[in-house]
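Below, in structure tokens: the form predicted alone, a single chain.
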Amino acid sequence: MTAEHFDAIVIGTGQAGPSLAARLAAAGMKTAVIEREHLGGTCVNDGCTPTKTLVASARVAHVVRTASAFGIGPESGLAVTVDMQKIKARKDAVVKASVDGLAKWLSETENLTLIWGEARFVAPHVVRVGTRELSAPKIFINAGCRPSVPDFPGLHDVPFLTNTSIMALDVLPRHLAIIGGSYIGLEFAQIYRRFGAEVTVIEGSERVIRREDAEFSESIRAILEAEGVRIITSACDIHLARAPDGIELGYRLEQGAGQLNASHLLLAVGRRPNTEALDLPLADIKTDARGFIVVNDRLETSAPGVFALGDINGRGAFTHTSYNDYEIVASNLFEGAKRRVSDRPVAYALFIDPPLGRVGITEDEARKSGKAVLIGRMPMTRSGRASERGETLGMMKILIDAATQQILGASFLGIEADEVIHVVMMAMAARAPYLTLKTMMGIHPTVAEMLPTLLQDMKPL
């Protein structure tokens, strides 16, 4: 069979791949994008889109609901009505219209061929898909990764969703049950325990999204179970049966055996790349033990000239650093830069309400650092903002090298918390000494204006 030759394949459209793939185009290079599923990736279909319509839904049944606080409504609250289906398919048209534009974007590419179905090597910088061969001298993976399934015993004996199938969900839960007490896990626990559905969270961990200091585990937790969520940590031995009216999972406490009856059961336990189905030992692509590509700070792989972006790679499962891959290979490529994956600290935020806003290393890896550190700590309740609207729940914390009075991280817990994160960002990425934010005058009343009052009273950690 004789490959069809192109300068540039593309495989994946998440947030990396079209991007690419259009300025691949762009430069004149004639670029191959290939699609297993659906345009987007997971942000658009089953990620970041379609999960914060869900949660800005869930967050006026919340408001509705809480309204008497406010003088609004009778005291005893207004009645809410929630149409799982009018709510899904407002979700619904949100990801259509995300994934049509891009649709057109491609289609309007000069130089780009999107090509349908899997993509798999057949030999270095080959791939075949159906039944084409394409050839390329450079290659760019971007096929993302899926949900972990665990091997409970019982599982497979009863029906479960994930991150992906509970997208399809157009019915109200009696109740949820969701196994996993992380990021996905608890923004999901949210949005049902608001539509109104009985919600429990079974963790095996001693406590909930373990990356994060313990008092920020802690609050979440409080923030969580002060909206009706049942929160179960230190659970193992779980197993599943079918049982009349939906699904019995049982699992062991040091305390004893604990067991509950759900409608529903989500399963949010990890994701696992696809790396599987590429075949890539056949273009001497190396993975790590979890399956995950292996690549250089340039995203480059073992291959020459075959680089692997987003979640695929392990160095980040966020759209924000699937993009910023992007930002790295084509600077690298078409500007001559020197950009470095290492370069780009942690960030990320959990988008429960209040969000959680994370940038650079935690309280407990900065005792770990060896480094003289600062910490500064403020409650939310010290933000006019915050009083104004009612919404004090949540702390701002942040950390500072002692010798360098460069800011090492911070955590902020609170109300507009994923916004005012971005502060912090910009003052690291600008490498930025603290007293930049310390001195700074901020607009009232907002909550970003609290950053300096944050930075008046630093203490050794």
Ligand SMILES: Cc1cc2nc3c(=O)[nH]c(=O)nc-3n(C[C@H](O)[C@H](O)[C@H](O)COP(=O)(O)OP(=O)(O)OC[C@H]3O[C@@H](n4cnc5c(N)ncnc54)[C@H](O)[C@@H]3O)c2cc1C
The other form holds:
Amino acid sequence: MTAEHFDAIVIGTGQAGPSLAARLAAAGMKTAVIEREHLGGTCVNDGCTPTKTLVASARVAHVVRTASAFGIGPESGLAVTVDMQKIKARKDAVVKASVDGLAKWLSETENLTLIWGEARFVAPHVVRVGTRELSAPKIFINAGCRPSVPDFPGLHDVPFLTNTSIMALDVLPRHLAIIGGSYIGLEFAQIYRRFGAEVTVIEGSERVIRREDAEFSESIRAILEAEGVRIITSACDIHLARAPDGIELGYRLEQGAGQLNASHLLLAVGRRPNTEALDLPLADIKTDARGFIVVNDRLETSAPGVFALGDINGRGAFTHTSYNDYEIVASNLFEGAKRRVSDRPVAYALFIDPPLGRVGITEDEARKSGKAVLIGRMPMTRSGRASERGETLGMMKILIDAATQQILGASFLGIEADEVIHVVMMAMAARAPYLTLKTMMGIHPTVAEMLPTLLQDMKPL
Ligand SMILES: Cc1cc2nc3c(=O)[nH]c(=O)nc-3n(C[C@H](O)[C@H](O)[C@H](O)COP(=O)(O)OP(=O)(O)OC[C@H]3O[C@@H](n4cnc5c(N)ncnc54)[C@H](O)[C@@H]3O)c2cc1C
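Having displayed the form predicted alone, please output the structure of the form predicted together with the named molecule.
In what comes next, the whole complex appears, and the chain from above leads the way.
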């Protein structure tokens, strides 16, 4: 078979692929972009966009339910009816608008050919899609990850949902059991609790969202439990069986065995890279022990001319890290830049309500670093904006390198924390000493105005 020749091939239309393909095409390169399932990948179809649309519906339910505390509605509270079909339809419409926009953009881009099908390597620089073979000197892999499905005894005897299949749900579960108490599991827990379902989170570690400092794990647990989410930690030996009215989920704790009956089960136990289907060894592209593609600081793989961007390279697991991968590769290819992945600090949010905004290192990591570190912390009750809005849950914490005065990291849990954290991110990007923020005048009453106050009273860690 003679391969069709392109200047560049992009595999996957996640958060890096489309922008990169358009940039390559705009530079006059004949570019093929290959997608096996849906344009926009995880973020648009079964990740950020649909979940944050559901978060928005869930917040409205919560606000209506708590309205009487603000003097709105009858003292007994406003009745909340939850129409899951309408909620899903709204979510689907937001997703469709995004996918349609992307489809239009790609179809109107000169030099760019969209090819539907699963790509796999058959040789270095040669990819097969169905009956076609394509070759290119430059290949960019943006094929993402998919939900992990662990081997719990009995799992395949019961119906279960993943973050993908739950997107088709248009009924309210009687009782949603979620295995996994990290970012994805906790967001769904609050969403479905606010919709009115009984929700239980079963987590194997001793605390939820264990990558964060213990005090944030505890605060997040308290926020969710106050809304009625049941959280079981340190659960092991999870096993499942079909029951007449749903699913029996058994587990073991130190103090003995436990069991619950759920109508629906959601697995939220991590994501694994879509590397198997790509037949990477045929192109001399190396993966690590967990299957992620090994890349250097410029996102080059072990095969010359082949790059890996987004979740599949294991260097980030977010839409913004994937898009930033595109920016790094494009700047290095087209602008002679020398951008490196290791130059960006870790940054992300947990979109429960109130959200957690994170950048840089945690207090635990600061302790392990051996550096002299200054720490500042403040409860959200100190913020005027938070009091006025009646949302004083959470706290702010910031870490400073005592020697360089640079900000090492921050964790903000509370109202608007996902936005306010960007003030810190900008200071870090500018490599500004923390005094710059400490002497800043903020606008009253906002949450960001509290940053100088937070930095007033720094103590050695
Ligand atoms: C429930 C959930 C909520 C999330 N919320 C957030 C959030 O709020 N903020 C945030 O920043 N991140 C969030 N994320 C993470 C975010 O969705 C991903 O990090 C982001 O989509 C980046 O993915 P990507 O670009 O690596 O690839 P993906 O978006 O996963 O896209 C990969 C694409 O490649 C295609 N593909 C795979 N293999 C092949 C092949 N062999 N041939 C052809 N095509 C192929 C797939 O079909 C897919 O379309 C969330 C994820 C989940 C699951």
